[in-house]
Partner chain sequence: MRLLILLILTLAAQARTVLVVTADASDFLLAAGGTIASMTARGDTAILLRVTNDEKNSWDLSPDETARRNGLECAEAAKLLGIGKVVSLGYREGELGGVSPTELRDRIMFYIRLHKPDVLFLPNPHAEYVEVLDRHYAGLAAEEASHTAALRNHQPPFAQVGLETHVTRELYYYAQPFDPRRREPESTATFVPQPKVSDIGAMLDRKIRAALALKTINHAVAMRIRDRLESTGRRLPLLDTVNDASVAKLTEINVRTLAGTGAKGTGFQSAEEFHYAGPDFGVPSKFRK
Amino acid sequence: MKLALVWVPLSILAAPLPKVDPPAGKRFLVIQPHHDDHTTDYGMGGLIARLTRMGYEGWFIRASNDEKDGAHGYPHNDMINLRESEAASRILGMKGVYSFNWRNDYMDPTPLLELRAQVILLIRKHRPDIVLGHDPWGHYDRNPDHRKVARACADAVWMAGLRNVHPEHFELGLEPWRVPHQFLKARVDYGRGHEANAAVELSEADVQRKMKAYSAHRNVYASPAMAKSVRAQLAAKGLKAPELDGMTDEQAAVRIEEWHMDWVSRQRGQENGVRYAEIYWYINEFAHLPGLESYIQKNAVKR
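Structure block, one chain, the form predicted in complex with its partner chain:
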């Protein structure tokens, strides 16, 4: 039997979303505050797996130091979470992780323009075709790091393209680069602020990698206590999950987390007429010109 651990409410729109295929390109950046924001259930592991499968080169930027996430004390949490984030990123086929090390969950006072300058520098270095990040317009996000990093990125993606922004970068031989495409997520369990406008179809292999990447974050997920409690609750009802037979609580916890990731991906797929999917707020290359976007799409031709 499969357990459906429903902590994602079914508040998603009934009508299927338009399916968007990731545009062709060479590089993408994932910019998030925390070590696991690219792999959580509201995250983007499936799309990342799909992009690297398409031949994209990807890098993950962790803006905070994650010192408060986990049970090992500040400096240890920081190091363990970074290591696990690198492992998760490798599972998804990414090249590596940059860590800005801002103080975890204390990013409200982080100077926005300094953080943005760091992002602009890496955008100019990597010249990504796609940035994956957090939706700055999501409502009810109680984490200051999410708000701050999302704001900084929302500016950075277009300001990196302006020659009068941080001209010191050009001393390094870098050039302005405006990021053409963005896929944004927000916590799906936090109200109606973030409404997706696109579904991205995933293959079974993408979902497998997404599941494995998620469980790489052992410091914060797959707690044996959770597996113990699930087993106890089932036993109280005279039930058991045969697939977990013979597993330690630690192994069972990983399996249960993987089921959840599989379920989420199926659920989004079912709502959108495919087997597996993730949903996003997608911003295309000309969406910032609402009076010109349709004209350009209609009249642009191959050279």
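Coords for the form predicted on its own, given the form predicted in complex with its partner chain:
Just this one chain is shown here; partners and other molecules are left out.
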């Protein structure tokens, strides 16, 4: 007897995720290791654009100095990537960027206590309604900086609300603050992927801003060599992309990156019954009380 093996995309098999609307609020913090982590294809740029469109004030925390990201040598990469992270943040409507400047890819020996203390200080300063970061409980992330900062962020979100933690902050006029909502992301393209529990719908304008913010990182994306390679591969097959006609390789690279960001936003949307989306592990204000959360989901009604 022969067995027929049929490959079916997981996106077809998987049920759509529950759609979550960001709650009304005033401020959010994005806590990430690298200059471009708030604009990646696997999440955050679109949600950030939606939050600022809703009137939120947002701040980006960049934990590393990104000295290894780019081809210009350590000092220049650091300076270029900082400028580009600031440009991307402005495109998304954020207020500014904090850089902790821990060494890129050398964060394993960075004291977790110090990194956590920095995040706690900024949580208490800005008192965010939402924190966005990497999922420290995701299946796998091969990037050591991602793992380190995700752990520090998770610890800090909890500990920032405890009065016995860093009482010296009170001398600065800062008080404990419990973050009610978290949106956590992880890569879906290696390891065991990302176990998301919520989809966030995006508007076309959100995706446009996400695309522009992503391509602002010219030091690591939008490589002319990449565009030249794509054109050469198309030419070898007797094909071309008419939209790229008349563009330099750098301009074509930017356009190709924007196509990719539009595609992945549409893909996540198609999987979840909307036009555009991003997916997250969402933790709400009642998640630490599962019995109460379950009761509210079943019984709460609109006033």
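Residue numbers count along the first chain shown, from 1. Between two forms, the rigid core is defined as the largest C-alpha subset superposing within 1.5 Å. Worth saying up front: this structure is predicted, and the values here are computed from it rather than measured.
- With the core held fixed, the Cα of Glu293 is displaced between these two forms by 2 Å or more.
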